[in-house]
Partner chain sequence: MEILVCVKRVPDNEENEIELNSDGNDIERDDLVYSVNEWDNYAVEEAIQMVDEHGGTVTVVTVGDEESEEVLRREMAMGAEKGILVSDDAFENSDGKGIATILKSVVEKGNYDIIMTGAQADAGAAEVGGMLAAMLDLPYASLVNKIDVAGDKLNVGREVEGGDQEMNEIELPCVLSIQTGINEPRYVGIRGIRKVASVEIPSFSASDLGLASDSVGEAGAQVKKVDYFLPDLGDGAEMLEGSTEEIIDKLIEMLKAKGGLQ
Amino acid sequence: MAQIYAYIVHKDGVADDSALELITAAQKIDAGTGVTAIVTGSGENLDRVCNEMAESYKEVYKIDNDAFAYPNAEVIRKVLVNILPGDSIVLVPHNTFGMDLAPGLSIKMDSAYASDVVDVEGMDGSTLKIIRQEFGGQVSTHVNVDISGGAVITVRPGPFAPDESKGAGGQVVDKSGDIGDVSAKRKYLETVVQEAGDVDITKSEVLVSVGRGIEDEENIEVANELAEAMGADVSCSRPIVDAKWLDKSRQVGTSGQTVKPKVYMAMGISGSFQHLGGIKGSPFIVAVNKNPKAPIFQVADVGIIADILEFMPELTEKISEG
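Would you pass me the chain only, in the form predicted alone?
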């Protein structure tokens, strides 16, 4: 079995939640193969992340260069081709950066490519059996991937439980001298920070989040009443922002805000990976949706098949009575 590598996404010295989820995904591919973490960056923050990953991974490749102060997929592709064997299996989080990095990396490594994997069924010889989702999560597809020549696989954040066992006592190996050319045709200019809205949902402990199921702008008030009764804040999925019913600052997802509440009430939200990618910290998720096949039910701790316009007022009334 080829060596498995996991690319670690991090920011400001803190590893993304996907870092521990990739361990679980790797173990489902081959429980007997050790997993090596790859951490790129520069300065003290890089060291902090490497040391943290060494608690969970048996080996950590540290790649330190000023060119990685901001992750540039064009450069990182070059580096990974230089330091990894051609038949490697590389796991990358399926986020905006991963979708930039992974396809080109598979081409440069002349290996198989599989994207947005939500589960791994196992191996059959050199064939990896994986599960993806199509049509916004409405259909699960079972895919056979020939990984005899290696593979680059993007793993959806969320479906794989994080491996929090720690205690790996891993070794940090500095690969900075092996990276080769770090020139690039594109370069990082600046980060434009979105203006803060009236509520900072990134700090909310309880969120009542609404999606298409809210049906009309006037019904936002129903969510506001429930949030007030729960001591929560109201957030939403992208369609609500596109309709201009709530401000962009209220949007949860890869193109919106990343939130870490203790409780997340998903009201009429289908549960696309773009939306789920903005939910971190393993909150208690309550999903209410009329569609019993909505993808949100796959990650929810409690799933309720109901019309949110009937459910929310009833829940508000019960909370107010208590």
Second form
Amino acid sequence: MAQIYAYIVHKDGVADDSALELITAAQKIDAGTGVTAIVTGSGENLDRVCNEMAESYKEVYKIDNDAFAYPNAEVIRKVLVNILPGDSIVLVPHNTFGMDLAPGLSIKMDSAYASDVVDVEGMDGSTLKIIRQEFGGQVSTHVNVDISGGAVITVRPGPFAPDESKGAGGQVVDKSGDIGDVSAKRKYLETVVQEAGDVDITKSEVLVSVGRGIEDEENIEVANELAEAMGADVSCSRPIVDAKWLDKSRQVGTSGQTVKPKVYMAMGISGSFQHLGGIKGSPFIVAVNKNPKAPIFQVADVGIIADILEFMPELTEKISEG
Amino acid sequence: MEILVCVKRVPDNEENEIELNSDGNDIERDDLVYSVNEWDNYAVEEAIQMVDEHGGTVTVVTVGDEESEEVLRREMAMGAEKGILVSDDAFENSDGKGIATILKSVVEKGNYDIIMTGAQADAGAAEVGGMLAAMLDLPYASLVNKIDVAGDKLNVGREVEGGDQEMNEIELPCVLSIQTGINEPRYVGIRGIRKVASVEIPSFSASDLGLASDSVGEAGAQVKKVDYFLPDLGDGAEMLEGSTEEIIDKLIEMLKAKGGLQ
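Can you switch from the form predicted alone and show the form predicted together with its partner chain instead?
After this comes the whole thing, all chains and molecules, with the earlier chain placed first.
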């Protein structure tokens, strides 16, 4: 079995939640192989993350360079190709960095690519058996991946439980001297931070959240009326922001806001993993959707199969009556 | 500015409930409504807007069967000048790398400044753009939600976690995967599609593109889908049933108990 490596995403000296989830994924691929963490960055923040990772990984590659203060996937890809053996199995979180880095990495390492893996069933010879999802999570697929020449695998954040056992007593190995050429035709300029909106949904206790099921811009008012009757705020899923019907500050999801209400009313939201990734703190989730196969029903506490455009006004009326 | 946009004909997620077929080895495709992949449509709109402002040509390409021609015509009705259909039985069951290999050979037949893909499609892999860039040795940016021309380079915004936007300078030629929301794609009516109905769309086969049969399709695939199944529902939601009035009464009780009515 080839060596397994896990790329650690981190920010401001703190490792991303995915860092410990990758250990679990690696063990499901091969329980017998040790996993090496790869941490790129610079200065004190890098050292802090490396030391944190050494509690959970037996071996931690530290790759220090001023150019890595902000991770540019175009550069990191070159570094990994230079440092890792060709038949390596490289695990990367399926987030905005992983999606930038990993597909091209599989080409440059001439290895197989498995994307957005939600579970691993194990090895059969040189075939890795994994599970993915398609059509926004409506169906799952069993997938066989020939990893005889190595593999790059992006792992969905969330489904793999973090390995919090610690106590690995790992070693930090400085690989900074082996990185080779770090020039790139893409240069990081700056990060433009999301502007605050009129309502801070991250502080809302009750959210009426609308998705595609709202169908039309003028129907947003129906959600506003329900929210008003409930004393809630209105949030939404990505398609509503793409259509410019609500401001981006109202978007719940990994590419929007992370909310932690007591009650979350998912109205006409199918429930993609990116959307669910923005809901924390185990709220009471009510899902109303006319598609009985909508993935949101897997995670909701209460489900109702209905057209939200008919259901919401009736609920509003009943609540208003007291 | 010569721009190639790679598009795909996919089952429309909004119009369909995806179900398994009776054998469980595929989804039930008979009554599916197909359309252009949503992300690709944003990419085409972005390309058209860039060409309107800076001059040049937008070409749309798809790998698929003859029915895929309809999505090319739809995108040409939006304003893409040229279409290319790439079609061959040998391409069936290609994995992401196979599709990228086919597209690479198309790119090499032209002279493009920018190659765009949608950030992802129906399989949710988000892989073809990044693979294509690596095969062509071109710089790549994924999840692009803003493009400004800056001299002989581009300034592109990438959508990253928390609603933030990561700005990058990227050299041309380059490959970009486009995120939804970057623009507001124009409406295409029947009349628009009729206007481009007679425009000839060249079709290329594996041999036209000089592709070895073992580099694409089933033979070249390292990643093979075995079957489809319905995800384990886990505990799942408690489904409320009955008349709307009964459902609403029950829901209000629950909301009161959980602090959802203030």
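Since the structure is predicted, the reported quantities are computational estimates derived from the model, not experimental observations. Positions refer to the first chain, counted from 1. For clarity, a rigid core is taken as the largest C-alpha set superposing within 1.5 Å between two forms.
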query	finding
Rigid core superposition, Pro313 Cα moves 2 angstroms or more between these two forms	yes
